[in-house]
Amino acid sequence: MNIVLYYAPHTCALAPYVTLTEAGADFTVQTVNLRKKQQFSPEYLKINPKHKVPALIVDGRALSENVAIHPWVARTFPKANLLPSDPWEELKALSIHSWCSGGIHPFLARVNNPAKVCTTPGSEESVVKEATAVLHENFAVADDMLKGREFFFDHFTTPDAHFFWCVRRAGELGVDTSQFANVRAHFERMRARPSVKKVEAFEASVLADFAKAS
């Protein structure tokens, strides 16, 4: 099987980096650069036309979404037990990626790019203000959720991925979560795993080797 993960620094594309990882799969990685506008590329459109990362192509095959490539991975992988093996729990995970992706995603692109939500001027502070406050709302979500467990199962699965993703990034757009404990015991958590050490430090990487060719 040949998989290949499209892959931009920052991007939620993390998550999946994560879940084959945990997964053992044997993958490579093709990097974008969204600086460069590499994602609207002829190239990049025929594999994704809605010029967004994470796509994953199998065999020659193209799937993007974190909601369909996580449960692709956990089912093609099932020794890794990356959700829950009883029906109703695997669905409330499938909840969970959703959620991550539209219920919190879209106001993490409205705090890193106002303009593109509303171009009324002096408009961007409003918008970064309200968008940050249904963000907060949405991690005192997952803060009770997250209250007495490590993950939110009885074990690692791919929302703790997601999610994961979507504190960092809340982090690197100087959304403070520090009033959320639970959120954040889960993100250090998160963080002390091998296969988070091993995207970062490859995130790092690719960062390095973008900031050489511009």
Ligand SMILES: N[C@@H](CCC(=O)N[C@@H](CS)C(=O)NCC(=O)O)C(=O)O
Contents of the next structure:
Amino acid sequence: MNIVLYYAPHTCALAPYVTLTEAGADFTVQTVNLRKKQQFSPEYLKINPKHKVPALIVDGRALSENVAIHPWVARTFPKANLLPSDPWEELKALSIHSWCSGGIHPFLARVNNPAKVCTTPGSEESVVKEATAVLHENFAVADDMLKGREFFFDHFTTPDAHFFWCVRRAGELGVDTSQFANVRAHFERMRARPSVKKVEAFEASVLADFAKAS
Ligand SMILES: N[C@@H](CCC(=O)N[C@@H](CS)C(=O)NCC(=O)O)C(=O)O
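The form predicted in complex with the ligand is what I need now, so please give it after the form predicted alone.
First the chain shown before, then all remaining chains and molecules of the complex.
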């Protein structure tokens, strides 16, 4: 099987990189330089017309969206135990992916680029403030979910990687998460995993290559 992950630094493509690594999958990575707008190249738009990473190409077929990519990884590498085995719990895991993608990520995007949702002059500050409030509300919910637990379920599963990226991105964007002790503990636990160390080292090397090329 030929697996290619389209990845860009700082993005939520970190999550499938982590879970493919946790699965022991043999995959290659194609980097996309978002600063150079490579996601709008005709070649990439054929892979994902929504011009977003991650995208996964499996034997020539493209799959986008974290909500779909993670179950594919888990189903393809069942020995890695990347989703809960109980069907209800498995759906709860997919529910967390959907929440990360639809309930958290869009508010990170607003903090990153407020003008994308409101171009009224002077509105930036209030967009960031409101988006930060929603992020805090969501992190408070996650903090309760992670109370007394190492991971969202009884072992590492794919939503842990997705949520880790959300918290990491929040930090990069200056959104304070220090008041959410369980979220922070989960973040540190995740950061210590070899799969996360691997993607963070890879990200640094990609950023260095991008800097050299510019
Ligand atoms: N719902 C998608 C979101 C993907 C997404 O928003 N990716 C961002 C980076 S985190 C992207 O590629 N942005 C480039 C663009 O919008 O042009 C998922 O969860 O896979």
